[in-house]
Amino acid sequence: MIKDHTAIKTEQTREKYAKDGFVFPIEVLSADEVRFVRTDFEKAEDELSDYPEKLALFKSYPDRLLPSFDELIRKPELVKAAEAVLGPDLLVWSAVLFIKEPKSPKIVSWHQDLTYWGLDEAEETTCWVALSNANVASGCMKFVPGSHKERQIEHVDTFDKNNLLTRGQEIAVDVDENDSVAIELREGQASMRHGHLFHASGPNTTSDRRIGSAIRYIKTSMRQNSGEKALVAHVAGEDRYKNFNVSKAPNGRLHEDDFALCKSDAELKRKILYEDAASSSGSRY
């Protein structure tokens, strides 16, 4: 009997994810593809350097503003990995960029992804795609295996200027660093993690930028608790629920109509992400 290797790999992914709360590495982009996507991104950064509002939107919505990133979120290797743990009907809630400049003190504190997103369930997974090498020296992510089984726990806001998170949020319990695993990725590789997994990352001590896109896949059955319709991309299966504002592919490269759509959604996301916060001074959205 011929074994179905795709089915075997899917089951292995599902089992490891259920046990540890994450899977890595996932091979996504070739060296040439990474070079193209990074060059396209950095060229767009340069073009927007005199327009800070647009540049901020671009870093939060690269998949809605660059065709190369719209293609990235639909890569079969990522979609298949997400399908293994969420099923066949998928949306992308966001694909925000996390960038640590060379010799940067920027960090990400210990937290769980789903803390402030205002989603009704935990049917979400994040595929973090490395567009430059992510290792301990450059501030790669650290995961605590099995911590996703804790479900949602209390967080506190710090609004620390060196924290890349929306509210500088961090878990309100001590995390033992010895329990964590360094998630080192070569450029073009990805990790996939559960929305309740404890994770963090340190500063970038290298001479290159550490660039990653955190692509948030959710089931189509999810919705915002507020009932409002956040902007998403439909990447797999069928959307029978219509709980979100589904975006078409970008109209072009950095198209004005797409910026207008992203600006409207950013206002909604800011309201959701900063609900009940003592401040809304974070740099995201």
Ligand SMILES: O=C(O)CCC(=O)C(=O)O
Given for the second form:
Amino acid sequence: MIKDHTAIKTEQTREKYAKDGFVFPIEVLSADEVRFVRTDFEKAEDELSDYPEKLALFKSYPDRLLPSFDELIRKPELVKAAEAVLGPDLLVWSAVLFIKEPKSPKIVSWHQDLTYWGLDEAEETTCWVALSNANVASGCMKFVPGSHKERQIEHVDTFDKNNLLTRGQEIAVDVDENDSVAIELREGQASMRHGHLFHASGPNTTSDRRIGSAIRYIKTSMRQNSGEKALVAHVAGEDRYKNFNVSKAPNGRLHEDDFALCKSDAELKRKILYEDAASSSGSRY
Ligand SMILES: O=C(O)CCC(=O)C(=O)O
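Write the structure block of the form predicted together with the named molecule for the protein whose form predicted alone appears above.
Next comes the full complex, and the chain you just saw is listed first.
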């Protein structure tokens, strides 16, 4: 009998993900493709350098503002991986960029993703795509295998200026670094992790930027607890629930109408992310 290698791979992904809460590396972009996506993105950053509000929106919504990123979130290698753990009907809730400039002290504290997103279930997975090499020296992520089984645990806000997270949130119990695994990725590779997995990352000590896009895939059945319809992209299967505001492909490169759409979604998300927080002065959505 001929073995169905795709089915075997899907089953292996599912098993490993259920046990550890993550899988890596997933090969997503060739060397040429990653160069194209990074160049396109850095050109857009240059074009927006005199428009700080637009630049901030762009870093939170690259997939709604650049056709090359809209293509990235739909890459079959990513969608197939997400389908293996979430099933066939998928939306993308965010593709936010995490950038650490060369020799940057910026870090990400130990946290779980789903803590402040106001979503009703945990039917989410993040595919983090490396657009530059992510290794220990450049501040790659660290994961604690199996920690997703703890489900949602309490976090405290630090609002530390060197923390890239919205509220500088961190898990309210000590995490033993010795229990963690460094998730080193070559540019063009991705990791995929459960929304309850403990993860963090250190500073960038190298002379290149460390750039990653955290693509949040959710099942179409999810909803915001507030009942509001956050902006999403529909990337696979059917959306029978209509719980979100499904955006069409970007109107073009850095198009004004798309900025307006992102601005209104950023206001909605800011309200959700900072609900009950002592401050809303974090630099990211
Ligand atoms: O890019 C990083 O170092 C951390 C990313 C992260 O925490 C996230 O995707 O939620």
